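What follows is a single chain, given as structure tokens, in the form predicted on its own.
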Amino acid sequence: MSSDIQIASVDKRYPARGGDATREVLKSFNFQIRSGELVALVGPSGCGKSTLLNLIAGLDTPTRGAITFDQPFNSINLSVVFQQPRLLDWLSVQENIGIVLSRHDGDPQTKRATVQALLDQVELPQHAAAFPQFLSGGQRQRVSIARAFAVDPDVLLLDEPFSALDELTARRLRMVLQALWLDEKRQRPTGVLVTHNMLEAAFLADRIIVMGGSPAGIRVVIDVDVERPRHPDDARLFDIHRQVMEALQDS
């Protein structure tokens, strides 16, 4: 089941170059991400968004403070969608998705059905046997999204997943991601999205954390009170975009 994420008094420091000094990236970061909600992290480049995502993923540890879940970390199904798809070129599309199911119980027929259903949802059913090098960038990222949802994740981390795509393709994939998020046949994961696209944050997120400063902290938290499913041209999202931009200018 999806999990609350509690970020409590987290600092993160790294050794500075050429000596014993340290560089502080995050300072006294406190925030709770509620089970089943999607929170977007926005802020200037280098403000610590990806650092915080890595800490949540368990790829790094805080210098001080703690990040905790409401269930043991080693029992959580955690999926990550990166900026680059990171597919295995020697495996077909269906094999790239199915490989994450190898550690899960279930017969091969059930696994094939799971993969096929996801390919249908990301609009790639005709490419099941294709290899990644023969797909477009947008198609490869669709496979990456399908793979992330294959394990029915408790926590889903999205690290600028559409920033390498043209805006038309990115817009379509945001709609695909929203449809997967709202699919009532699976649990809704707890999500964290790092993005530089403020409209993307408004379209996808329940709340937007505007980060700033050096070391970084929370400048403001903006609620996105727009019912789902959302349409990317909804005027209310542009109002949220304006609020985020104003908060960034003040940071």
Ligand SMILES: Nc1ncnc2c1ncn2[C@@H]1O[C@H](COP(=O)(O)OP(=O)(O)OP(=O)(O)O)[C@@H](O)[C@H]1O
Second form
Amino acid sequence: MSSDIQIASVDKRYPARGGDATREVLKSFNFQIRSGELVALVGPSGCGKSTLLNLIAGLDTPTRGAITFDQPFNSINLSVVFQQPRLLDWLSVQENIGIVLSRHDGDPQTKRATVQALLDQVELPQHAAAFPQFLSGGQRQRVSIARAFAVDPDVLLLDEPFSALDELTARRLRMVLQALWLDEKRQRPTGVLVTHNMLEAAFLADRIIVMGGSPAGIRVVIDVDVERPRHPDDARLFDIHRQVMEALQDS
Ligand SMILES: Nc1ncnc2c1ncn2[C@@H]1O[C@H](COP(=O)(O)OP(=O)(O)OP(=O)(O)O)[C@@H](O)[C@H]1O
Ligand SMILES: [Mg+2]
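Starting from the form predicted on its own above, please write out the structure of the form predicted together with this ligand.
Expanding to the full complex; the earlier chain stays at the top.
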């Protein structure tokens, strides 16, 4: 079941390189992400966006404070999409997606149908048997998105998922992601998107958290009050883009 995420008084400190001192990256971070909501994290490079995502993913622990879900962490289905697709080169496209399905996801035939349905949704219906090295970067990222949705995630974390792609491909993939997000046949995960593309944040997110400062905190939270499905050229998104840029310049 899609879950709330509570980030309560979180500090994150890293040991400084070559000394005893520590470097504080996040300070008193308080935020609640509602179940089924997609929140975008934006802020200057190095401000701690990926750090926060890693803390939410349980890949690292806060120095102080806590990140909690409304279910025990080990019962949460969590998917992560990175900038690089991180596919297994020795497996076909369908095997790369199928590998994340467990024995609870049905017999081999049902699993194949699940994988094929996802390949249709990411617009790669003919590529089930292909190997990653024969796909373009955009096609590989489509597979990585299909793999992320295959587990019916409660929480979906996206760390600059489209930033390695050309703008036209990225735009197409944002629309694919939006369609998966709005697909009523699947549960809507709680999402956190890290991006440097403010129009992408406006297009995909319900709320945009502008981070800034050192150690970083929340500067401003901007609501994206635009109904879905959204069109990437909607003038209201450009307004939001401008607001985010202004907030970043002030931070
Ligand atoms: N494992 C680590 N050990 C020590 N310092 C770290 C570690 N991970 C991140 N940092 C430092 O924490 C700060 C925040 O890093 P982080 O990767 O979270 O930034 P970011 O906002 O994601 O940046 P970018 O937009 O460039 O991806 C940086 O100064 C980085 O050097
Ligand atoms: Mg990062």
